[in-house]
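Presented as structure tokens, the chain that follows is alone, the form predicted on its own.
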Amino acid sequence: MIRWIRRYTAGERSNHWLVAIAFVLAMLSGLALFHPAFFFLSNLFGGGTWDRILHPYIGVFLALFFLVLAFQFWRYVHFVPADRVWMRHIGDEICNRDERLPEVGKFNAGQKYVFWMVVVTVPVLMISGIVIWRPWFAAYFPLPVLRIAVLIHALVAWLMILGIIVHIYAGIWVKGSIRAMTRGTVSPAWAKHHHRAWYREMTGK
């Protein structure tokens, strides 16, 4: 009898947590720069000057390690017809009526949407961040471009923050998901209940 099913390798988990830590640091340092009401967060980074210096480097770190994560999960995140059905029945997922949902693979449609949201937002944040990165690049761009880049950077950052909040909430809400990303394994019952097609693939049942 199978006691545990391997869901994530040690490398996948380590890289995920590096991305997660970088995201939290980028969010906190970015909020400190976004509005005076959040400036107190700069104390976590040694003050306003260090916050401004470290924020873009943290962003680069985040982008690089997310690129690795994207390659690790790439083959699992393409949308299939079952994902459209899953989205139409997302209310059943929320109410834990999984028997009404189609069989899904390693990732459900919600997880795939979060993945692609990050795929889109990270490059936009990188490009806009480079444009406004002082003292290295900002001097090469005219003031109107800098203002547009700041606006885009802020709006996309908030979109990413909201998406990741949903991702974290779902991970906590679905019991057993945290174990998958800390220990790398899930129970057969969890796999069969939440990701039946992946369960069949892993067990041959």
The other form holds:
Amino acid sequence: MIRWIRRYTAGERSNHWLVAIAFVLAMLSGLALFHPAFFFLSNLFGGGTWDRILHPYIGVFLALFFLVLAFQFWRYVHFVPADRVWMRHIGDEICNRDERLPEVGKFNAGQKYVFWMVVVTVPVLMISGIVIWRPWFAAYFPLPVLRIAVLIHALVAWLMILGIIVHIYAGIWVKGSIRAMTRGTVSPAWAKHHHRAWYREMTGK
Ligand code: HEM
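Switch from the form predicted on its own, shown above, to the form predicted in complex with protoporphyrin IX containing FE and output its structure.
All chains and molecules follow, beginning with the one already shown.
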């Protein structure tokens, strides 16, 4: 009898947690710059000046680590016709009635959306962040461009934060998923229940 099924390699897990740490640091240091109500968070980074200096570099690390993650997960994230049916029955997924859903491969449609959300938001944050990055690049752009870039940066950061909150909530909600990203393995029952097509592929059953 198989006891555990391998879901992620050590390289995939290490990189995922590097992305996660970079995201949390970018979020905290960014919120400190966003509104005075969050300014106290800058104490975590050595005060306002250091927060302002470090935030863009943390963003660059986030983008680089995510680029590697994107290559690691690339072959699992393409949408298939069954994903549309899955999205229409998302209520059954939330209520744990997976038997009413089409068979799912390595990632379900919700996970694919998380991936694509990050693929879109990270480059937008990166580009708008470079435009407003003083003293390196901001001087090359006229003031109206800087203002629009600041607005886009803040709006897209909020979108990403909301998306990642949903991602973390789903990871904790679906019992047995956190283990996949810490130990790299899942139980056969977990795989059969949540990702039946992937279970077949892995076990030949
Ligand atoms: C900070 C706390 C985070 C936690 C607790 C967490 C948890 C998890 C877990 C448990 C999985 C495995 C799901 C499964 O195999 O079914 C996973 C996968 C994944 N994570 Fe995270 N994650 C976090 C942050 C992030 C961040 C910041 C990003 C990207 C910016 C990210 C991107 C991904 C992607 C693309 C996958 C694979 C597809 C998916 O499950 O959506 N994660 N995460």
